[in-house]
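One chain follows as C-alpha cells, the form predicted alone.
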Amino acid sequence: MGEISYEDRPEDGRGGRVVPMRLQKFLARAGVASRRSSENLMTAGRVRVNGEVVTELGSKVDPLVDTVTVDGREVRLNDAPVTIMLNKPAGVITTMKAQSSKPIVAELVPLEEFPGLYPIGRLDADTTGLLLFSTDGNLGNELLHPSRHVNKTYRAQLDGPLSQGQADALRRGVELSDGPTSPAEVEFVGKSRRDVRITIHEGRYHQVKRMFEAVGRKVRKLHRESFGPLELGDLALGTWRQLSQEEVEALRQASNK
C-alpha cells in the first residue's frame, strides 16, 4: 500500500486526523486500556503487530496500514471503550494476576473478548457485590479521584448492635490512622441495629471496617449495594454484565459533581 498523504486520512474522532502513533497510545485510544496498562500488555507479550509480538514501548503503528491484535483479537480505533459490573463474590481476590491457588476476579470477567478490562478500585476478598471494570482507563481516574466523591453503599452486618450515638459518630466522620474520614451517611435495616446500611465516597484501604472499628464495632459481613448511579439490581452472584452508554454516562456525570 502506498504513503496516504494527511489530507486523505479520516478524522479520529478527536479533531484531528489518524496518523502514526505509538502502539501504547493506540491501545489506550482504541480503549483496550489505559496507556499504563497497555505498556504492560505489550510488555507481557500479548501485543502483535501484523502478526509479530512488540514489546519495545517506543514502537509506533499506522492505523490505516498495520493490524494490531491483543491475545489474537483484533483492535481498532474506533472500537470504544467498554465497562461492565460484577457482582464479586466472597473468597475472590480483586487482582487481574493469579495468586497461589486463590481464585481472582480476572477469572469472572470476559478478557478474551475486551483484554484490557481493568477493576475500578478493589473489594476485599470477603466483601461481595458491585465491582467496576472498564478498559477505559480515564473513567477509572475519574471516578476513584478523592476529589470527585462518588459515592459508594454498603450493606454491613455487624457484631452487634450500634448506638444511636455510634451511627451519629459516623455520619460525622470519625477519626482513622490516616486521618479523618467524611461524614458518611448511616441508616439502620429492619428491626436489627446489627444490620446497617452506610454510604461514603472516599476509597482507602478497609475504610467501612475501620470506620466501625473506630467507633467499637467490628463488620461480619460486607456487601457493596451501589456505585454512583449504579445499583446491582438482579445480577446473579458471580456473574457480570456490560453497562449501557447511558449508564456511563451517568457514571461520568456523578464523577463530575
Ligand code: URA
Second form
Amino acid sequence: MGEISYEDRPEDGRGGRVVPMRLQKFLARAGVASRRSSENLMTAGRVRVNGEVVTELGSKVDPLVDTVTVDGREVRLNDAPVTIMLNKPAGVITTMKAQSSKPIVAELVPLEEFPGLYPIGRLDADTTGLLLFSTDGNLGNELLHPSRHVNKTYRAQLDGPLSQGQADALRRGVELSDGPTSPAEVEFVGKSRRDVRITIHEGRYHQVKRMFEAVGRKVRKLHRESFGPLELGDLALGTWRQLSQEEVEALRQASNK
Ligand code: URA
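Based on the form predicted alone presented above, generate the structure block for the form predicted together with the ligand.
Below is the entire complex, every chain and molecule, led by the chain shown above.
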C-alpha cells in the first residue's frame, strides 16, 4: 500500500489529522459502537480489513488506504463534528487539563474516540447536570455569545424557603455586580419552597447562585436539567451520550432566536 506523509493527510475535523489507528478506535470514531463493543465485534469475527477477518485487538488500520467492513457493510470515518452531553457529577471540575489531583471532566468524556472535544461553557465544581462538549469549534461561540440567549434550566435546593416576593424579584430580573439579569422563570418543585426550578437566559459566571444571593437566599445544591431544547432525561450521572444531527440543529436554531 502507498505511504501518505503526515502533512498530506487531511484534517479529521476534530483537531487532528487522519492517521493509522487501532481498529476498535476506528470503529468507535466511525460511530459503529463504543470501543468496548467494537472489540466484541472484532473478536466475534464480524470485522474485516481489506477482505480479511481481523480479531486481533492491537491491529491498526489506515483510514485513507484500508477498507473496513462490519458484517459485510463498509464503514468509513465520518468526519462530521461530534457533540455530546455529559451528566456532570458533583466534585468534578470543568476543565480539560488537570491542575491538581481533583477529578476533571476530561476524564469522563470519550477523548480517545473524539479528540478535540471541549466543553461548551462550564458548570461549577459542585453543580451537577447537563454539560455540552463539541469538536466543532464554532458551536461554543454560537451558543455562548452574549447576544444569544439560550435558555438554561436549573433545579436549585436553597438554604431556606423562597418567598413569593423573592420569586417575583427573580422573575422581574435582579441587579448583579455585572449588570441586571433578564427576567427568569421561577417555579416551586413540590410543596417545599426550598426546591425551585429556575430558567435563565444568559450564562454569566455563577449566575444562578448570585441571583439567589441577590434576593437573600443561598443555593445548597444546583443541577442543570436542560440547555435550550436539550434535556438530560435519564442519562446516568457521570455518563455521556452523543447528540444526533437533529439535536445539534435544534440547538443552533435555539441560539439564533
Ligand atoms: N450558575 C451557577 O451559579 N453555577 C453554575 O454552575 C451554573 C450556573
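What you are looking at is a predicted structure, and each value in this text was computed from that prediction instead of being measured. Numbering follows the first chain given and starts at 1. So that the term is clear: the rigid core is the largest set of C-alpha atoms that superpose within 1.5 Å between two forms.
S.K.: After the core is overlaid between these two forms, has the C-alpha of residue 220 moved by 2 angstroms or more?
M.R.: Moves: no, less than 2 Å.
S.K.: Under a superposition restricted to the rigid core, does residue 241 display a Cα displacement of 2 angstroms or more between these two forms?
M.R.: No, residue 241 moves less than 2 Å.
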